[in-house]
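Take a look at this single chain in C-alpha cells; it is the form predicted alone.
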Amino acid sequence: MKNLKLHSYWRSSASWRARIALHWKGLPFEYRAVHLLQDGGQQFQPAYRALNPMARLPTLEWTEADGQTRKLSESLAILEYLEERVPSPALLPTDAYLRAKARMLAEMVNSGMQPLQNTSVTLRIKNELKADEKAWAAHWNVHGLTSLEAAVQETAGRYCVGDAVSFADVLLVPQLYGARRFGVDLKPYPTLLRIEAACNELPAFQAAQPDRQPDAQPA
C-alpha cells in the first residue's frame, strides 16, 4: 500500500476510527478534508459520492504495488483491511474468542450508538422533526455507555480486552467524545473512563485526536 489518503472530518468519529488505526500501523497517509455542513455538505458533491456513493465518511483510497488504485469506506471494513495487511502492531487478540470479543464491543459503539447521533440523523431531527436532537443523541448515548460498561466487564484489563488495544478501544474513545458534546454524565461508567485514559496515553491516540487534525474548528 503507498499514497494513502483518508477523506475525514476532524469530528467525525467514524473517521476518527481509520485514524487511530493507521497511525496505530505506522501508515503515513495525506489527509482530505470532507467538511459535513460546508456547501450543503461537501460528502453530498459528485465527485466524492463517486468514491463513496453512501456519501459517508471516512472513505480510504490507495495504490497498490502494481499501480492499481482501490478504495474502501466503512471505517470498520477499513480496520479489518489494516488489520490483514499490517497485522503488527496487531488491533485484534490472537485468541479466537477475544477477537471475537473485541469486534463485539467494537459493534456496540458502531451498530448500537453512533448511526444514532450521526450528522444526517440529527439535523433531520431537528430541521425536519423539530425535536430535540441533543436530547435525542443523549439518550442513546446512555442507552449504549450503560451496556458497554456491563459488557466490558468481563475482558477489561489497561484496555476493552485485556492489556492490548483491539477496535473496541478505538472505537470506544471517540464515542466519549461525542457523548460529552451531547452533554452525557459519563460518571456511571468508570472502566470506560479509565480505558480511554489510558489509550490518550499512545502516540496514535494522541495523533488522531479531532483538535490535532487540519480542517480542525475552534471550539
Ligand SMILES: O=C(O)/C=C\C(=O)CC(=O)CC(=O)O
Contents of the next structure:
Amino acid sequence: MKNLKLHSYWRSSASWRARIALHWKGLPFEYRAVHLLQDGGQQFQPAYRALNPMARLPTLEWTEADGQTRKLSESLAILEYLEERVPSPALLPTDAYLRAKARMLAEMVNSGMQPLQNTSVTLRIKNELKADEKAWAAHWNVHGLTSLEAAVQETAGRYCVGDAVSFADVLLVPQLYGARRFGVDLKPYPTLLRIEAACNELPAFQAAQPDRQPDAQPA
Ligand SMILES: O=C(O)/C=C\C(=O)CC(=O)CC(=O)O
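Given the form predicted alone above, what does the protein look like in the form predicted in complex with the ligand?
After this comes the whole thing, all chains and molecules, with the earlier chain placed first.
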C-alpha cells in the first residue's frame, strides 16, 4: 500500500478510528480534510460522493505496487483490511473467541451507538422533528456505555480485551469523546475510563486525537 490518503474530519469518530489504525500499523498517510458542516457539508460534493456514495467519512485511498488505485470506506471494513494487510502490530487477539469479543464490543459502538447520534441523524432530529438532538444523542450514549461497561467486565485487562489493544479500544476512545460532547456523565463507567486513559498513553492514539489534526478548530 503506497500513497495512502485518508479523507477525514478532525472530530468525526469514524475518521478517528481509521487514524488510530493507520498510526498503529505505522502507515503514513496524507490527510484530506472534509468539513462535515461547511458549504452545506463538503461530504455531499460530487467529487467526494464519487468516492463514497454514502457521503460519510472516512474514505481511504491508496496505490498498489502494480499501480492499481484502491478505495475503501466504512471504518470497520478499513480496520479489517488493514489488519489483513499489515497483521503486525495486531489489532485483534489470536484466540478466536477473544477476536469475536473484540469485534462484538466494536460493533456495540459501530452499530449500536454511533449511527444513532451521527451528525446526519442529529441534524434531522433538530431541523425536521424540532426535538432536542443533544438529549437524543445522550440517551443512546448512556444506553451504549452502560452496556459496554457491563460487557467488558468479562474480558478487560489493561484494555477492553486483555492486555493488548484491539478494535474494541479503537472504537471506544472516540465514542467517549462524543459522549462528553453530548454532556454525558461518565462517572458510572470506571472501567471504560481506565481503558481510555491507558489507550491515551500510546503514541498511535495520541497522534489520532482530534486536536492534533490539520483541520482542528480552536475550542
Ligand atoms: O460538530 C461537528 O463539528 C461536525 C460533525 C462531527 O463532529 C461528527 C460527529 O461528531 C459525529 C461522530 O463522528 O460521532
